[in-house]
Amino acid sequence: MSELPVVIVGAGPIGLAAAAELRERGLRPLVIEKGSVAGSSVARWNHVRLFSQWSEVIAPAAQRLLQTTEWVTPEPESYPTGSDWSAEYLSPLAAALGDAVQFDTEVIGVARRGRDRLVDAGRDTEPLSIHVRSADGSEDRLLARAVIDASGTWSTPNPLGSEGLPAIGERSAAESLEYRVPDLADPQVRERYAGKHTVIAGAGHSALTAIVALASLAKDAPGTRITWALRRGGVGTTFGGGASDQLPARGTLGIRASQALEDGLLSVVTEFRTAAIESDASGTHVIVSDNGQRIEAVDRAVVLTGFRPDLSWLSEVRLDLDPTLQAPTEMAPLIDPNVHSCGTIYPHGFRELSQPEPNFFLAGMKSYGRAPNFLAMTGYEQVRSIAAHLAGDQESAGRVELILPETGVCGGAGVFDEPEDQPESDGGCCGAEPAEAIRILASNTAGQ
């Protein structure tokens, strides 16, 4: 099978980094991307600035590849927006990889050639079979020596309902709900929220970002109201460490969100676990908690309650996932958000990411399941270890080393761009998918 490619699902930051690592080691990568551009998920939050500097969101192998082209290295200590990350890094990286990246192609299933998940024989000798669908609806099958699933979690946001299921009435109210931070710089989006009552659900950095953006709108658009629905019993430390935060951009975000509360631009409802959304003929809604609390006259809701992995197209490969986090079982105790922030995640590589299905790996945000504490730097080290393992360099594969920020940012998007006279630290995100993910995160981050 050595002549077959290593198929990577998702052309986001982690998927493209995996391709660069594999190519550097003389292996043949093939990146399958559902979108039409590299980092198509990143493109959907291009208005958001990352918490991390450029130096922390460029993969080492990718940088070495790009330096063989006419690529201009971004200023390492500046903070990119999602748009910057895509235009100045992801798109040039995909171009440098050339035919190794296949766009407008969706992976709809993975299996072992000629075998469903029940068959034991041949699982370590037959190649993996990847079923794909092109934009025109045609389907095909690809064979691979290994598969790295770096498709992220961006396409599967958590619902508003507090039980992990959509609240009663949530589906019918879908046109009034947004599951990502809205881009209020877009006049059409701004019009949807100006002068309206918006409920924000979620307690992470994405929620703080939305609060800051909508509070700014409320100063300019009379009648704009913001209600923050929290499941916890109080605001507590939700605003973060402020001026004492070791990551200034994150601290600034919390300060600005806290100021919105002090200025009376934000109302907070605590111990609110959404059970239902009731709609009336006027087009407004009532959001109802399972303890009977009601938020009346709601025009829109921004649901920032996290993301989850889409496992539906992996039904025929053998997975060993933690029953709580839906992350690889060996990974779960290393990333448990009840114990760890991003900065206390233990280094991990191919061993923790391997699955019972031979040569099948989860990487990037997908490998964290529902845990939100992912950093792009973590994903870059994951795929470096996987690539070394597939190349037969077990010494390098097992030598997993990673130095993270001591107060590592856990998920969420940052603030919107400010005028040029604002400090660069008025940013956000950590290079993960912007979710109570990513989250950004990386976004993300950020794959198929």
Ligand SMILES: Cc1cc2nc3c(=O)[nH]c(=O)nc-3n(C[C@H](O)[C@H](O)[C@H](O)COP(=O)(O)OP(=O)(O)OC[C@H]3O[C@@H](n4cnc5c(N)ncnc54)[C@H](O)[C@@H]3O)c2cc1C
Second form
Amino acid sequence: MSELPVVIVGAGPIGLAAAAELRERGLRPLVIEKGSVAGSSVARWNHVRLFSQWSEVIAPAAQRLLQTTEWVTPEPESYPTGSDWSAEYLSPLAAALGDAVQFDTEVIGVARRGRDRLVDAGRDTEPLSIHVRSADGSEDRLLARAVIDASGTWSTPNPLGSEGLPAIGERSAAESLEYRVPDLADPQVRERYAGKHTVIAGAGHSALTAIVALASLAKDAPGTRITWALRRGGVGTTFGGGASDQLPARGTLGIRASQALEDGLLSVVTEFRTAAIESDASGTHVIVSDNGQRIEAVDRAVVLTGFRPDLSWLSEVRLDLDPTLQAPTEMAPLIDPNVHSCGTIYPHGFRELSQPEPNFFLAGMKSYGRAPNFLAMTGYEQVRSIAAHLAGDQESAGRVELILPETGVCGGAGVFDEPEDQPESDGGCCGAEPAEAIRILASNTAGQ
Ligand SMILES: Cc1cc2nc3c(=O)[nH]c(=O)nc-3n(C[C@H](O)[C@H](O)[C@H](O)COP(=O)(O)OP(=O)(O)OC[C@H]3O[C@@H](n4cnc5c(N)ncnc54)[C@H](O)[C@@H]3O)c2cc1C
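Give me the form predicted in complex with this ligand now, not the form predicted alone.
Let us now look at the entire complex, which starts with that chain.
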């Protein structure tokens, strides 16, 4: 079984970092990617600038691998866009990994060889079986000694409906809805929003990005209107850490979005829990909240309410997930945005990411389930620990060291509702003590 590869699902930043880690330790990675390029999900938000600088989004093992090629290191303190991240890092990294990355192949199921979920015998001796479908529709089965699911959450965005289900009428209004930040540099997309009334739903980094982009359009295109629909009772700390945010680009974004509000470029509707979208013959919509508020004459809605993991193809592996976050149970209390203030993301590695199914790990964005506060550097540390564990280096696997910037956009995807009268200081990260909010996190001794 040790000759079998470690299969990694997804050639995103974390999947590719996992492959680099495994290769460095002499193990055989095989990355299965459903898209035709590295970072297929990142490519869907090419136009968005990261709030992290280059030095924070390059995995250490990946950097070491790339340095054996003709790769040109990006300027560490500059901020890439999604497009830069793909072109200047993910694509060269996939190229350096060569045939360890297989594109145009979707993982459609994972199981234990010859056994469904009910069978106990052989779960720790038989390899894992990965069912895949190629772009031409043909299906196949691969065997693996371990699986790291780094497939992200991009393809399963949360709906506009506040109950986690599509709002009544949401499906039939699909053509007027966008579940990602619109790329207004594209003339066709710009045309769709210019002079129109757009509702933005969500309270995280993406919502702020959309506000800034549409506010800029509103200055140029007369008649452009923006309404920001928030579930919470007030804007509160939604604009993040501002000048004291440990990720300065993210702080600046909050400041610019806040300026758009001050300049009167958008209206804010609070305590708005979307229940329904009513469409009329003219093609405009009325978005209706649970408490009877109505946003009238809406042309388009940009729904940025976060993401959820797709667990549908994991039905035959034994998972232990937190019932609220859908993240590994061991990890959930460490990342739960309902419990922690920003900046209190604790270090975690293979132990917290392991599942009852032997040698099956969740990593990257997907390992956070519905929590909105994932950072790539956390994922890089996760896969370093998993690779060390699989290589038998338990000392290194258990020594998780990570310094994380304060997560200034606490409230990320609007997971929690913040009462209007909540004192500002309760936001932790967004209050006046940023230095205290940074956690210097050393030596994860969990389970030792
Ligand atoms: C707009 C935006 C901005 C962000 N900015 C930052 C930032 O500034 N700093 C930061 O640290 N983090 C940021 N993040 C968060 C996070 O770092 C990124 O989302 C990152 O891309 C997550 O990496 P990942 O590898 O876990 O998942 P993804 O990048 O989503 O990669 C998953 C890959 O798996 C593939 N896949 C999915 N399902 C399957 C399947 N069944 N079979 C095969 N392949 C599959 C997908 O095609 C994709 O290529 C941002 C996220 C978003 C959405």
